[in-house]
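The data below hold one chain only, encoded as structure tokens and taken in the form predicted on its own.
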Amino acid sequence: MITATDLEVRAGARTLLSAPGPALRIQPGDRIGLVGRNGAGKTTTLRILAGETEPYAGTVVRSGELGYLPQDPKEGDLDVLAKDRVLSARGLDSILHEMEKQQALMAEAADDKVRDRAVAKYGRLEERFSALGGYVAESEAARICNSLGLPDRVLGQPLRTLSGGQRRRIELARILFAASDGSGKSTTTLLLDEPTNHLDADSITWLRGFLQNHDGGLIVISHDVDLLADVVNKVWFLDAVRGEADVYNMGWKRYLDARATDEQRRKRERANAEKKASALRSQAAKLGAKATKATAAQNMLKRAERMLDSLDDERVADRTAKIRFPDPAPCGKTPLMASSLTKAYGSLEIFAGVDLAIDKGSRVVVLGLNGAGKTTLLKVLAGVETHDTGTIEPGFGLKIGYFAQEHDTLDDDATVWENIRHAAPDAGEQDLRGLLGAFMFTGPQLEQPAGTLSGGEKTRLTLAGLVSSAANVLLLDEPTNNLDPISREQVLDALRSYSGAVVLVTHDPGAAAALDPQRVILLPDGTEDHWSDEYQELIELA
């Protein structure tokens, strides 16, 4: 259970949230959707509730087990096997390693006393292992991983050989394994920030069922409205305009209806009050002309002010970022070519024999199952990672703009302003301030460290850097992740209107449709084909 009392959340000088009293409380059985526009404070609030950071004011009391999935999980030792990372949630990995060590001693020890000690220690370890679920738990961990699109071959690999999406799914599997006794029933409170990122349609369906059956508390941030509709029974709406949290003890669909009804009520009340206040002011103006009626006139004006002050705030239209990709710099007919690209981690081959020619203004989607090397290929083309064999040939005038799905191009320790300065060192200061303003970064936000931004805000800042780049080849890796619906539509509109070349990796069918691609590269084999509606249908499954 978690209770937040008099919670105040700030980002720099901005107040994101003020929730007086014990307004925010999560108990077993609560399945809460934490919603609001990008930058409203959802991710920051979830980090505070998880104990990862402190609130500006107020207290948070936690009891029981917590499972927290941040937007950008830090996995620690990347040399650990994926299977061991999942098992570590219950401490099973270290017990298994110690059991293997004692088994080796039992087989190799020439001294009877050494062998007897190893046998005794192995017995104690096996008892502990059984008490924690033992081999049944191992099987359960593998089942959860498989349900999240992580087959057995992936579980035997070190984390550093996995894609960013695979590593994030390992972290999700670890949290769900810790919270599960095989049926999804436990008292663990789950705090999940965009858990469907990098999941295919089958995995999302499985996760939806898991969360519906979870007996503990749940807070989920998600832009997957189908997940919210099927899972949540309460909604916390963070209002970026008022800096407050509205609590709705109802499911998603009823919440949407209640929000719409509430807004209509506020508009009616304000219209009626403004009409009455206008009449009072007119009457006061008439009375004010007569010295004997001056006091009555003042009372009428005060009454009109009180009438308006007592109203609930009417929501103003949400600000939206004005996202437009850059006018591409001049370039030759084929600004980027690659032939026979191969990439491997140790003995594990990621992709092989990839040939591609990115012509001026061409539109290409890279498609493949999770772990097929889509992100790695974009990193190689962007020069972020090196390829093992093959060649990359830049054409005349090539200027690459790279969007990394994990926001790797941002310096988390640098401010918003320092990051945009780094992205466009030759641009004028006023031009950059205007650009950031168009992407909804103004005033004190410019001095905010990039590491404290939400996932959606990081996406906007990275896109602002692309706009300033005049790139003629955009390498876009999941550019719509973490965006609210309005911001997502802005990105899709930008894709539709961009005249340069684009190489796109996405799980978002809408992003592929907006790109209107001509070709597809299928990984891991590197096969090239003309785009067709069949590939559009495969986007959700890839």
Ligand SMILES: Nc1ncnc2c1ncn2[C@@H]1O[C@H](COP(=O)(O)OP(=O)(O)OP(=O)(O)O)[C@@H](O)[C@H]1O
Contents of the next structure:
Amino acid sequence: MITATDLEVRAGARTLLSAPGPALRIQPGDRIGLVGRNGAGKTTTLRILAGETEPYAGTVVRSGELGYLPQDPKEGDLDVLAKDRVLSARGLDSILHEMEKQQALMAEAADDKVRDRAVAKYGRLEERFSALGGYVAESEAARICNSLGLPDRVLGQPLRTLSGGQRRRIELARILFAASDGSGKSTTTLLLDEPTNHLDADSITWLRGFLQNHDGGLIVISHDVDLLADVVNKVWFLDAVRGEADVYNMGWKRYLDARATDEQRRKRERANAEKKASALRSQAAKLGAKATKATAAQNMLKRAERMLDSLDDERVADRTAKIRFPDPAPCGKTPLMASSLTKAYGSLEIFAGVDLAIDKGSRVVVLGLNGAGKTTLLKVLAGVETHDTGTIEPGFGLKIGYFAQEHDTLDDDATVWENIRHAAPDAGEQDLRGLLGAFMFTGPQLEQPAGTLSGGEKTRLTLAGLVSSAANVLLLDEPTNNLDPISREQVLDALRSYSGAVVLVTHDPGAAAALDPQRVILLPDGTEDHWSDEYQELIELA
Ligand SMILES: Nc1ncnc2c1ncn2[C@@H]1O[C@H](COP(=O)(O)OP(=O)(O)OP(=O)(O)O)[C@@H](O)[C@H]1O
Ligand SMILES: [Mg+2]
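Right, the form predicted on its own is done; let's see the coordinates for the form predicted in complex with the ligand.
In what comes next, the whole complex appears, and the chain from above leads the way.
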């Protein structure tokens, strides 16, 4: 259970959220969807509830076990085996370790007393181990991992060798494993920040079922509305403009209706207040002409101002800009070609014999199951990963823009402005400012270090950086992860009207549909085909 009282959350000088009283509370059985635009403060609020960071004001009281999945995967000890990382969630790895120690003592001890003590201790440890489901734990952990698209092979690898997406899935598996503590009813409170990023459709379906059956409390931040509709029974809406959280004690569908009604009411109130304020103003103007009534006029003006101040600023609320990707640099007929590309990690073949020719302005989707090498293929084409055999032939004028899953092309310590400057050193300052504006970065945010941006803001900045260099071949790996529905539409819109070539990896059927692709490359074989509705369906299933 978690209760936040008089919570106030700030970022820099901005108040993201102020929630007076015990407004925010998570109890067993609560399945809360925490929603709001990119940058509204969802991640910051969840981190505070999880105890990762302190609020600006207010108190947070927690009881019971917590499982927190951050939006950005943490860099822990990368030499740990994936399987051990998952098992460590219930402390099983350390009990096992202690059992081994007592076993050694039992074997070596010359003194009967020492041996007896070791035997007794071993017995107690063993009891705990089995009470925690130790003996079935390994298979249970493996089951959860497999459901999240992590095969046994991956579980035997050290975290260091896993992709960012795989590592994040390991973290999710670890938390769910802890929460399903073998004994049936779970009292763990789950705090999950965008858990469906990097999951394929099957895994998302499985996760949905898991969360629906979870008995402890749950807060989930997600832009996946289907997941929200199926899982949540309460909604907290963070309004970035008012800096308030609206608590709706109802499921997703009813929430959507209630929100629409609320917005209409606010609109009406605003219109009313504006009418009254302007009446007050014009009266004040008439009165102000007479010296004797100057004070009364002043008071009226003040009242009018107060009235308007207390209104929500609607205009900023859903700030939507039309994002337009700049024109790509000129290039030859086929800016990027590759033949017989092969890639293996150790003895594990990822893909083999991949041929491709990316023509100017063409649109290609790369399809394949989790682990089929989609991300690796993009990395190889982008030149950030080596291939084993085969050749990559850059055509005339090739300029690649590579969007990585984990935003690892951003310099976290540099500001937003420095990052974009670095991405396009030759572009004019005015052009860059205009571009950043179109991607909704203005004012003080230009000076913000990129590392402090929200997930969706990082995605937006990375995309701005890509296109600012006039790239003519975009290699996009899951570009819609982290984007709120409105921002996602804007980006897809821009993609639709972009005249350069695009190679897209995505689990988001809407993204593929928006691209309106001509061709598909199927991994791991690298077979090429014309795009068709069948492939569109495959994305929904894959
Ligand atoms: N040090 C800082 N200075 C100024 N602003 C900051 C700082 N740290 C964070 N912010 C801003 O706080 C806001 C809230 O960030 P947060 O990560 O909580 O958003 P979010 O709702 O999770 O968004 P998303 O949907 O994109 O993940 C963002 O606009 C972010 O840029
Ligand atoms: Mg976030």
